[in-house]
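Given as structure tokens, the chain that follows is alone and in the form predicted on its own.
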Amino acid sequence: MDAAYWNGKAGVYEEEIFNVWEGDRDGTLKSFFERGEFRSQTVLDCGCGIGHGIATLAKHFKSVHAVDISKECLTVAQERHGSLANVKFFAADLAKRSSALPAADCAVSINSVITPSLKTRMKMLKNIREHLKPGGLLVLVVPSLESYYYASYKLIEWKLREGAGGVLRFGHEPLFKGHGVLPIDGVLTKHYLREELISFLRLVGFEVEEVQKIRYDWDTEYENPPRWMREPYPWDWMCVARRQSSKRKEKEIKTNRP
């Protein structure tokens, strides 16, 4: 995690930065947290940023930990949403233990675990795992995997459609980088196949509960998409994982073990 890259982004967050919790369109995040009864819960927003999803978060949560590694961006989500009483700020590292973070009920993390480097990735997610309180609930959202590739193949159907002629091709780079980490405005993300994510929670300690697709309009895939680009739109995958004990855990290690 680099916490000058985040520093940098601060002033620029919102150009730069997309915002899931906006370019839902279906608006299946706020949903999910509308539908559940988390009055009583305290909840990590790892990786908050600037802020995009305190307000919802402080809406439907007992209290708030917001967590990020960039102190220039919680400055930014402390203007922002300071006012709100239920909501603390904290200066942390995923990636790291803290002892600093406070036991959650449940932790939101929207597009946080997507560097590239896998050993990083796994122990965000455990790091988390352990704020969590036992049978804690996590929500996940990642770059899909299958939306980018799928992506790709609606530019070569625009340009067909354009009478291009002669073969099309899948550029070369997306192979060269393997595991699904690929560029997105020239910085390589790690995009995740459903089936993968699934095992990957269960690798760290989660259980997985349900998998949705959050949809977003063709606008922010290319610049100006034509009218019959419509459905299927792309998307990200939320998913929604719960705690595993850790008598389980080890268990399933076990029964694992060649």
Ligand SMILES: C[S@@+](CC[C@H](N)C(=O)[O-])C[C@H]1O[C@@H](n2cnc3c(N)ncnc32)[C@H](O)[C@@H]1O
Contents of the next structure:
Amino acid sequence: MDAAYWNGKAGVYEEEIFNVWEGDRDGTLKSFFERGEFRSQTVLDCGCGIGHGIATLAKHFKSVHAVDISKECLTVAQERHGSLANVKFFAADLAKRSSALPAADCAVSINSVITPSLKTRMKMLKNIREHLKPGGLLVLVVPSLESYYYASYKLIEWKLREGAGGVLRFGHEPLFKGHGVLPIDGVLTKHYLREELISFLRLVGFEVEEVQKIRYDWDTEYENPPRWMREPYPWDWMCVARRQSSKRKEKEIKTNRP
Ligand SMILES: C[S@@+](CC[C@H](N)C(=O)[O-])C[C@H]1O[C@@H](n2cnc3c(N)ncnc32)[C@H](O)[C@@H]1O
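Can you give me the structure for the form predicted together with this ligand, which would complement the form predicted on its own we have just seen?
So here's everything in the complex, that chain up top.
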């Protein structure tokens, strides 16, 4: 999941990469920004991809800085939203420090901190934090590990309901499925448990204020799901966290010893 991987997705993005903003069946993400308190604020769209969130962010914030490691994705985002006067585009690796980005009031990261590497994920979040003003807000959406396992169970239930008794005999359940790094369409992707997410963000200097589900329809998981397959729906976690600031906190973050 490096720049080359995401560059390769730019041309097939709509077909292959899930659109959180569109799939959000309750409009949770959009309505969060409709609260109206962001009009004088600057936001970083961290890992903006081809720009699915840019129009919404541009509507509710004074200025948007759309950042992505993939120049190809950024080009598409720019083609689509370059005419918006309050949006600027930056090619940057959020795992590395950059002086080009401004201090922001808010950072939005929609399924961009999902690389299997813990080290890179920590670097990304620490850098995002660095670009937030003290007290700045992080809105983080990540795949839910609970939802992944829940969806797996639901598939078994589906098969059982159709009379396939064989699913009750477990083969060698792969032990490597630990730590929440699991394949989505064959690509290893970090999934988070709710409590893990809260602890992890605390470790890198944020205090979580809110964790909500972004719910999706079952056809985002399976083709032609049966009609009985309704709620509870599968979901991603949306997490709102505030940057913590103090000399002690800075030291703790450097040493990973809160
Ligand atoms: C799943 S896509 C999500 C894109 C967008 N947020 C959306 O909701 O449509 C993840 C994006 O994060 C970007 N990304 C991953 N690692 C990054 C990094 N280290 N620095 C900047 N962008 C990164 C990828 O290039 C990709 O465009």
